[in-house]
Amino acid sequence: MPQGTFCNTTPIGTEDELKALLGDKGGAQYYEEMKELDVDSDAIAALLEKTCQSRIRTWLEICAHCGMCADSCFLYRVNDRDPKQVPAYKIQSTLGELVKKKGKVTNEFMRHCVDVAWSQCTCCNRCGMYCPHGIDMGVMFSYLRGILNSQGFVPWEMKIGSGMHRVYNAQMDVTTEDWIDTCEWMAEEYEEEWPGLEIPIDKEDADIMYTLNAREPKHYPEDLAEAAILFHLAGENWTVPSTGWEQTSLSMFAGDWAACKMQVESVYNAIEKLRPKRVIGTECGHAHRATVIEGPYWAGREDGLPPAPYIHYVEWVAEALRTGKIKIDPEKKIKEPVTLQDSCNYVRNHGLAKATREIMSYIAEDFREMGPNREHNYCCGGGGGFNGIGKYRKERNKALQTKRDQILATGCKLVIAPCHNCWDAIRDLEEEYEIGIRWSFLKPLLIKMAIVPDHLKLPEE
């Protein structure tokens, strides 16, 4: 059977197709059909010829097999230093073999590549920091995922995620009507407590356009309200777009490059339509990577930049605290020991460690670093889509042990995680290992300790 009902090379294109795939609970039929997929070796060879350019081929050739990448990989360390978990081995035995054999591989080999690409690498690129040749393993595994996806070999949840982007321009089924209703609901819900609070939609020429993770309006609408409250406290002239508000890209995790382009272009179209002075993205690591770092190249932008300056939420918070737009009540600063999770996507891969430390200097009296930290920190254990794939839950839970041990070593019971994947992984870590910790985004903590200007205070009864 070359093409299954659910597992096939055809991208999701309609709501009905999404509903049908979602109905295959846990992907049971999907994974059975994957075992029967034909491998189109000629198509893989043509794809490699067209897209596997000198950089990736050079990386595959110059790898010295020195093993420097081994100890840098948390998955190698947590899995009893299994030689098959060494990053160089993982990529050479998958992508390296695909290139060497020019795509003439079996279904079994492709399914093995799926397991390696999605359960043995989170694309955190910590290994790339220690490679003497600077080989970017994250780029190589992302490329491998794209080849696998083109042949229909992709985890069930990732197929659904990229399908959501194709149908809704969001990683979840949030329609434009749902989104606008949520904005209006949150503004009304919090207006009594915060007089004058608004969530402006499609305001042109604002100072700030704000973009989100679809999970926020879908499951945590209070996060949107908290962002609005902090912009309100800071006196910002801001807006959200009615379309193009979703910043994330599960398509990136899935290796669905066409959907990546579609998604980021929806954000860029909103920027060009509303003409904000700059754009601020929510507390999400991969969303920042997808729109600010990778996105310009997916969209074919020659300058390699988004249409307007685009910063991560931690950059705005650091700036707001530094300039006094948001002032912290010293009596309400965090008194207990607190640690911070460094997101791979905007700390290691975009250098924002200074911004997060600046924030901590304003809000915490006993800030304790994890070891290692900053760009050397370990992945949360759930990045790159690892959190969301049920088939690999056992492997993901094992991977969480590294972050568990890092947190325990600090002696802290509170972990600040300004990234959705990290937040999820640390939540799951506590559920799995019950080490007695709490975890939080920045927004609710800042609201609790911010000084409210007199003109924004509730009138006294």
Second form
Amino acid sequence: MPQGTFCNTTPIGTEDELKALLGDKGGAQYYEEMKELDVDSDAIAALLEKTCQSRIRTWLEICAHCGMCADSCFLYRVNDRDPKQVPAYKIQSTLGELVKKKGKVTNEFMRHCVDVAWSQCTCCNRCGMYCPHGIDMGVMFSYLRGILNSQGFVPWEMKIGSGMHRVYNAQMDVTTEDWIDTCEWMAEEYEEEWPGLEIPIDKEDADIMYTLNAREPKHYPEDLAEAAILFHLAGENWTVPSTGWEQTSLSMFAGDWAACKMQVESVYNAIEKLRPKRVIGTECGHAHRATVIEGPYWAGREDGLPPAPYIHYVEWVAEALRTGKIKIDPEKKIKEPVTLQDSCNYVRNHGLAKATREIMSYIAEDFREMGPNREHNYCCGGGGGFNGIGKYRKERNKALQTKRDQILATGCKLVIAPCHNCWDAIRDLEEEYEIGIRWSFLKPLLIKMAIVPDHLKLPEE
Amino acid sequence: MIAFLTGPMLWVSLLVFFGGLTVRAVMYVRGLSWQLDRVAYKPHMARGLRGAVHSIRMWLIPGGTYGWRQQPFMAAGFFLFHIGAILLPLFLIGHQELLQMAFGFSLPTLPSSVADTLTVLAIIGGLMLAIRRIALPEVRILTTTYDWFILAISVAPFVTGFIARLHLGNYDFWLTCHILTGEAVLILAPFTKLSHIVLFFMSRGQLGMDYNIKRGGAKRETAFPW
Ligand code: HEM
Ligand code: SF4
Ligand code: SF4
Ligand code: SF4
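What's the form predicted together with the partner chain like, now that we've got the form predicted on its own?
The next block holds the full complex; its first chain is the one shown before.
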């Protein structure tokens, strides 16, 4: 059987296809079909010829096989230094072989590549910092995922994720109506407590356009309300777009580059339509990676930049605290020891370590760094789609031990994680290992600590 | 034999070496693509180049990076071997005499005591790299016959040259071995992993540009902490 009903080379195109795929619980049939899926060697060879150029070819060729990257990879360390987890080994035995054999590989080999690409690398890019030749295995694994995806070899959840983007322009089934309803509902819900609170939709020429993660309207609508409250407190002139509000990209984790382009263009179109002075994204790492760092390239923007200045939520918070747009009540600062998760996606890969430290200096009395930290921090354990793939749950849970031990070493019971993926991973690690910690985004903490200016207070107060 | 090896053969080796490596470097740069690499090289060239220089520089300083500091044994082996591998072929008095004969000019030379020390250290460095390949499971799993060949052929000119210099055994034999292995390195360099002699600068430079252009160069207040 060359192409399965569910596992095949055709991306999801319609809502019905998506629902059918979702109906295959846990991907039972999907993974059975994958075992029979044909490998189109000529297509792989052609793709490699076209896309595997200087940079990656050179990386594969000049790798000194020195193993300096081994210790840099948290997955190597946490899996008892299994030599099979050495970054260079992982990539040479997958992408390296694929290139060497010019795509003439077996179905079994492809499935092995799937396991390695999605369960032995979170694309955190840490290894690239420790390789003397500057070889970045995270970049190569992301590239490998794209090749595997083009042949239909992709974990079930990843196919669903990128299918969601293709069907709904969002990582979850949130339609435009759902989204607008949620905005209106949240504005109403919180208006009583915050007189004058609004969630303005499609306002043109605002100072700020806000974009977010579909999980927020779908499962945590309070997060949207909290964003609104903080913009309200800071007196910002802001808006959300009715379409193009979804900033994340599970298609990036899936290696579905066409879907990545569609997704990010929906956001850029909103920017071009509404002409905000700048765009602010929610507390999410991979959303920032997808829309601010990689997105411009998917969309073919030669300057490598989004259509308007586009910043991460932590940059806005740091600025709001610095300029006094939001003032913290000294009495309400966090007194207990608190630590901070550095998201690889915007810290290692976008240099925002300073912004979060600045925030901590305003809100925490006893801020304790994890070690290592900043650019050198370890992945939370669930990045690159790892969190969401049922088949690799065991491996993911093992991977969480790195962060568990980093947190335990700080002695803190509270972890601030301004990243959805990291937040999930830390929640799951508490569930799995019960070390008695709490975790939080910044928004709810800031609202508790902020001084409410008189004109925004409830009349009775 | 020796006359041929230090005459026409030397010419050929040097030509292949310099010509070949230049071609590799040019091909590398030509194969870069802002779309495939997802790095907007041209619009941010100045910032990119600063990142490239920083990335290369830090890795050429012993202890300059987290990587070198965390792996002192590796760092020692690497620098001991490479300092010799670069300085000795260029500044050895014997080589300069050849240069003088062939081209009528020469570079400054190393005093022989320094040259001898560097040679011994380079051989020790090479041995340290070999020991890692045997002793460490994470290096063993990566090591192929090809790696052993490259390491052996790279260390061979130093070992054979040193034996000849000490006049152990048959001088002409060891000298011939020295010249042969030395020229083998030159000729093989463009076609093997030894091409890293230039591609190291390309690859390191590229990642430096990547970080300085796309991955936070405009946001980070300090240079990237390699
Ligand atoms: C500017 C020139 C050069 C630079 C920047 C450079 C850089 C490097 C780097 C970064 C590595 C990887 C780390 C390691 O495995 O030690 C390496 C490995 C190596 N280099 Fe070079 N190299 C240069 C010239 C040479 C030359 C001239 C030779 C040979 C004569 C050479 C032979 C080797 C060998 C054999 C290895 C592998 C060592 C091992 O087995 O671990 N290199 N080089
Ligand atoms: S550190 Fe770099 S050169 Fe050494 S094995 Fe790892 S990827 Fe290869
Ligand atoms: S990118 Fe991260 S997870 Fe992947 S191999 Fe490198 S260090 Fe390991
Ligand atoms: S989830 Fe967070 S820590 Fe993990 S890879 Fe992504 S950004 Fe990094």
